[in-house]
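Take a look at this one chain, the form predicted alone, written out in C-alpha cells.
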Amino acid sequence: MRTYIWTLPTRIFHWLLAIGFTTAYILGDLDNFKNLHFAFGAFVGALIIFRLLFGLFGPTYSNFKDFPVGLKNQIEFIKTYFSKTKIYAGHNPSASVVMILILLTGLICGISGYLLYGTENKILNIGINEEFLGESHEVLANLFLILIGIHLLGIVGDILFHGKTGTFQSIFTGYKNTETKNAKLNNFHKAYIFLWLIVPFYIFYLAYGLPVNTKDKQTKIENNEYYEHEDD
C-alpha cells in the first residue's frame, strides 16, 4: 500500500535548499561572485526559519513530534536495521538527528554570515573581530556539507537494505510503501506555504543588492602597485 508521506512543501524545501546551498558554497571563495553568494546564502537561511516553524505546527511525518530523536529510538534503530521489523513512516531515528542538526547548523551559518557582512561593512559593531566571524562561517559550512554526505549515506543504505520501502522515490513523489495515514495539509499550512515560497525569494533578491565589500580588492591593487613600484 502507497501512503502519502511528504507533502509538496517539504519536498519543494528540500530541493531549494540542496540548491540554495550548494551554489553558496560553491560561490563562498569566488569574489567575483560575492553578491550571488550574499543572496543563496540569505535564500537558504529563510528557507530554513521557515522550516524550522513549519516543523512546529506542520502536518504528520514534517512535524518535529513525529521525529523519533530518544536514545531508546536510535539503539532500536541500530539493532534492527538489516531487519524488517520496524518501519518507519516518516523520518527515521537517525535520519531525524540528522535533519534537525542540518536545520540548526545552517541557522547559525545564515546568522555567522550575517554577521560578518555587518562587521565587514562597519554596519554592526558586536565585538567580535572579522576573522573570527570568518572563521566560524567556514567552520559551520563545511559541518553543513559533511552533514548532508551523512544525509546522502543513509539514502544510500536505504536503497541497498530498504528499497522496497521506497524511501528515495519519496523524495519526488511523497508517497512510501507503507501502510500508516496520509499527511494532509490544511488550509493554514497552504495560506503558511504561499509566504515560505515568496519570501525567501524576496529575501534573496534583497540580500544580491547588497554593495559589495571591497576593502581586500582594494589592498591587493595596492600592493600590486606597490610591488610594481619596487621593480622599478
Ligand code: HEM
Contents of the next structure:
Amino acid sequence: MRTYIWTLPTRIFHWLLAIGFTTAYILGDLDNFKNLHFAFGAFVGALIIFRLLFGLFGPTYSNFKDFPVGLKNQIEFIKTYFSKTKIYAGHNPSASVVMILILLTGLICGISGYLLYGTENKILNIGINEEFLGESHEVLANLFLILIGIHLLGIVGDILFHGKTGTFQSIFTGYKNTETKNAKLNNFHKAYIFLWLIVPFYIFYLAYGLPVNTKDKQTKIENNEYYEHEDD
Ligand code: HEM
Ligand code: HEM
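Can you now output the form predicted in complex with this ligand? The one shown was the form predicted alone.
Up next: the whole complex, starting with the chain shown before.
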C-alpha cells in the first residue's frame, strides 16, 4: 500500500532549491558571474520564505506541526533506527531538524548576501563592516553545504536500512510505501502555490539586474587585492 506524502509543490520546491543552491554556491566565487550569483542566491531566499509559510498552513507532512523535532522523538528514533518496526510517513525526527536548519540557514545566507552586496555598494549602512559580512556570508554558505551533506547521508542511511519505505523515491513520486493518511491540497494551497511559482522567479529577475560594482573590482585588480582574494 502506498501513501501520498509529498504533494507537487513540496517536490517542485525541493528540486528548485537544490538547483538554486548548487548554482549560487558554485557562482559565489566567480567574478564574471556575479549577476547570476545574486539571482540564484535571491531565488533561494525567496523560495525558502514561501516554504516557511507553507510549513505554517500547508498540507499534512509538509506542515511543521508534522515535523517530530522533540527530544523524546529523537531518542526514540535513534533507539529504533535499526529495528524495522517504526515507519515515519513524513520526515523522521532527525531529518525534521536538518530540514528546518537547511531552511533557516538558507534564508539567513541569502539575507547576509544581500546585506553584503548593499554594504559593498554603499546602498545600505547597517553598521556592520564589509569584512565581517563577507566572512559571515561565506560561513553560512558552507554551513548550508554541510547540512546538505548530512541530508544526503540521511538519505543513504534510509536506502540502506529502511529501503522498503521508499523515502528516496518519494521526493520524485510523492509516494512512500506505508499505509496512512494521504496528503491533500485544498483550494487555498493551490492559489498560494501559484504565487510561489511566480514571485521567486520575479525576484531572480530583479536580482539579476542589480548593478555590479565594476569600479570596485577594477580598484581591487589595480591594488592586486583581487588576485590575493582569489587565492584565499
Ligand atoms: C542542494 C541539494 C539539496 C537540498 C538543498 C535539499 C533540501 C531538502 C529539503 C529542504 C527537504 C525538505 C523538503 C520539505 O519538507 O519541503 C528535502 C527532502 C528530501 N530530499 Fe533533499 N535536498 C537536496 C538534494 C537532494 C538529493 C540529491 C536527493 C536525492 C536524490 C534528495 C532527497 C530528498 C528526499 C528523499 C527528501 C524527503 C526526505 C524525507 O522523506 O524525510 N535531496 N531536501
Ligand atoms: C543562499 C544563497 C547564497 C549562497 C549559497 C551564496 C554563496 C556564496 C559563496 C560561496 C560566496 C563566495 C564566498 C567567498 O569565498 O568569499 C559568495 C559571495 C558573495 N555573495 Fe553570495 N550566496 C547566496 C546569496 C547571495 C545573495 C542573495 C547576494 C546578493 C544579492 C549575494 C552576494 C554575494 C556577494 C556580494 C559576494 C562576494 C563576492 C566577492 O566580492 O567576491 N549572495 N556567496
